[in-house]
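In structure tokens, the next block holds one chain alone, the form predicted on its own.
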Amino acid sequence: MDKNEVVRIFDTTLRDGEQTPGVGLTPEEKLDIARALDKLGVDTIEAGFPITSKGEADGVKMIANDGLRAEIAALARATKNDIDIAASCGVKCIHVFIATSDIHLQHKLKMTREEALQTAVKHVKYAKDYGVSVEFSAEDACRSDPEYLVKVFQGVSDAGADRLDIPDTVGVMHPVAMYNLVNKVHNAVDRPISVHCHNDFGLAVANSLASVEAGAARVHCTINGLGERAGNASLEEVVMSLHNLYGRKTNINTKLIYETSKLVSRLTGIMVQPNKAIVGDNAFGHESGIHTHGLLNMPLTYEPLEPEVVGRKRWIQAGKHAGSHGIKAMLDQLGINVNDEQLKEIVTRVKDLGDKGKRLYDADLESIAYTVMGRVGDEKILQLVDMSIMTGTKVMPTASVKITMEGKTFVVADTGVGPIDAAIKAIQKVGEGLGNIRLADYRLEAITGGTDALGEVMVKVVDQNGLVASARAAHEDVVVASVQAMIEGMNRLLLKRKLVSPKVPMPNP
């Protein structure tokens, strides 16, 4: 394939991704994600499987009628009813599928190979009569007899199928086998090839990339690798590998990858693992002293790509693996200037705490630095004046928080699923006017035992530019500790930002 030819991205977050156990999206939430995917630049958005429910069909219709640039597709089995309902949603592409493996034919469909072939051909023709593009998938293609699979693909191609999809439905392929199968189909049938790889053995991305090498023109992906069982090929990993390792082009605006990942994570409730490639919290985080030393001199020493390319920022963690160069960089970011002797003592204290298993936050490092320097850091942009919480079994938890900032007072209130949620949401209303500062991570631990246990809250906050700060607070009332930690985290982020721009934006009263 011509390396200049664009690899198309078929995003199935809203269909296969929503089939992740525990995930259920409203039509409005699906539309929000579809708009983000369209902005991201995906070529096809598989909006859903309309036959499954009225709400699913409504969501597909909303997306199809929203005027998006991307091709909108709907999934349909090889039955007239499925295809009729998919077409009624107003989509431009119907994704028709039927299984071709003997396992599925014998135990699920109760069909012979010839019956399945005839059914596939008949319903591809039926879908084409609606005047739409048809992508045909041979479910469980990778466990099908290759000769029979090619026969089916030839049959549906003659019936008018525009594209052919090879799904590794249960994720059993490895890259060499996937290359050979895609290459076989590519040489036998004159239609663009798509691949749909599952991640049961952790090879979905590798198999997708091998397929592109073999001639596949389109890759089915999901944001954050969501999907049935172990998920699907991760869009962010496939796209960045194509761009950086294969020199191939896509239509994806990579700078929007991270914000799209966060939106999908928030709406689905499926958190991204910290060490997830590209979009995980630790993907551009560094602690090792050797790494941070090299990184600060030349980022490429320990980063394969610049974090800004995917909408991220690199960050350095203080801990027992940290070195003086990394700690110095963190202190500079906090606006703390130390001499060589002070830096040496700070690094020693950081390592001692790390050896004891303590996770260090910005607040800890700042406290250690000020202690070593013999002074107390007391600059606060935001100050908590008062807070009031109302909760109960028959009352929606409500929080009211009074905050001062540079002589101005703000009173904000919100509701939540509990008093902590309500309080954090209230504070984030102030954060919205400060560059959209929001909570990225929250942890609560009991320091002492008993019902009067001292609770320690650790938070990480992030703004719209990816700047990150962390803080902690301890109090016998975990709601108070949560509010104090959140405000402290916002203060630290604002102080970091002042180093870059002396003008701190003021929120609206």
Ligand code: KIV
Second form
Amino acid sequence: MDKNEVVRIFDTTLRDGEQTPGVGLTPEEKLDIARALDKLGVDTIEAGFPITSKGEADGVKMIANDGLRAEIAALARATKNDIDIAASCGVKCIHVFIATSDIHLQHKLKMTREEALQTAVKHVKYAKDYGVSVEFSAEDACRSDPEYLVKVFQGVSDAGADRLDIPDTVGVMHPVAMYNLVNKVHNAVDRPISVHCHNDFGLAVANSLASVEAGAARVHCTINGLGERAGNASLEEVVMSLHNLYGRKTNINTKLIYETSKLVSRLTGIMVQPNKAIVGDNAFGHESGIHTHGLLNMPLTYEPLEPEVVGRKRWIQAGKHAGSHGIKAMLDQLGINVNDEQLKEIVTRVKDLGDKGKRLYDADLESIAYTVMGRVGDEKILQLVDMSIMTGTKVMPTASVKITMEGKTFVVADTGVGPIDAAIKAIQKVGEGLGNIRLADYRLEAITGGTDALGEVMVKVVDQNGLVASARAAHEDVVVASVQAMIEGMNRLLLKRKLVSPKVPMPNP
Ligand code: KIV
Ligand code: ZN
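Could you give the coordinates for the form predicted in complex with this ligand, as opposed to the form predicted on its own above?
Let's see the whole complex now, leading with the same chain.
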């Protein structure tokens, strides 16, 4: 394949990705993800395996009829029924598969090699009669006899298959073996080749990249590497490696990678491991003093690619490995100006806490800084007096919050999609009169296990001038923790406003 040719991305998040144990998406959720994948620029969206359930077929139909730019594909076994149902969903591509390895033929399909070949040929023709593109997959291709595999690929090509896919169904290939197999098929059959690599030995991305080097035109991927067992090749890793390490192009708008990853993680309920390449929380996070020092002078010292390219931002963690340059940069970002002596003391305190195993958030760094600066003490401008929440399956969640500020009492109420949303919206009504202080970021984590778990809430608030403050609070009741964190965040922002520009008068709520 010409090195200037765009490598095509066949996204199977909604099919193989949805086969991740424990994942089940509604048709509407599938549609949301399909729209995001379309915006991201994938060439093909494998929307599902319609024979599996009515809901699955409904989801595929909704996606196929949504006017998306990407080619929409549906999976079908080499049977008339599967193909009829896939075609009835209105897709442009039917992905027909049958296993070709002796293990699958003998123990699953109970077919001879010749029977499997004839079944494949017959059903590729049958699918083609629907006037769609057909991508043919030889399931377990990598454990199949290579000569027989080529024979099957030649047979289905003659029957009209538009593309041939080589799946490493159980993820047993290594890059050299994958290169050789793709190269063999590429030289033997005149059809574009796709690869579909599973990650059982952590080699799915490496095997996909080796396949492209050997001439594969299309790579099957999933967002966040979701998929059966250890998953499939992760789209973000394949695409960024192709662009940055192999000098190849794709149609992916890389700036949308992170938001797509977040959406998929939220809707599937599968968290991304923090140290995952490209989309993990820590992929652009730095703590070590040596690294942050180098990075602040020249990001390339410790970053192989700019975070913005994949829609992210670099961040620095305060902790025992941190140095004064990193802490200073964090304080600058938080809008806190310190002198050299204060900085030294803040770094010492951060390291002491780090040595005790404490993980420090922005809110902790702010507290330490203000304590060292001796400006804040325990001053609280806003005080929570009381709150009451009403929620249920038939009533609209409603919150009423009583707050005092400089001797005056305010009672604010609002409704929301849940009790936390209602309470935060109510408090924001006070924030509106205080220079439009509102919630910019919210995170909830369970610190302990069980239904009485201590919930920890971290918030970031921002005002109309872009001044930001963070705070956190922990409580067995996550609504209380949320309210406490929000009020603390507003207090910190108000105090910071005094420190940053003491002459600006406090607005009245
Ligand atoms: O892993 C696999 O072999 C598959 C096929 C259906 C392509 O998912
Ligand atoms: Zn698969």
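Keep in mind the model is a prediction, meaning the values are calculated, not measured. Numbering follows the first chain given and starts at 1. By rigid core we mean the largest C-alpha set that fits within 1.5 Å across both forms.
**Student:** If the two forms are fitted on the core, does V468 show a Cα displacement reaching 2 angstroms between the two forms?
**Tutor:** Comparing forms between the two forms, the V468 CA shifts at least 2 Å.
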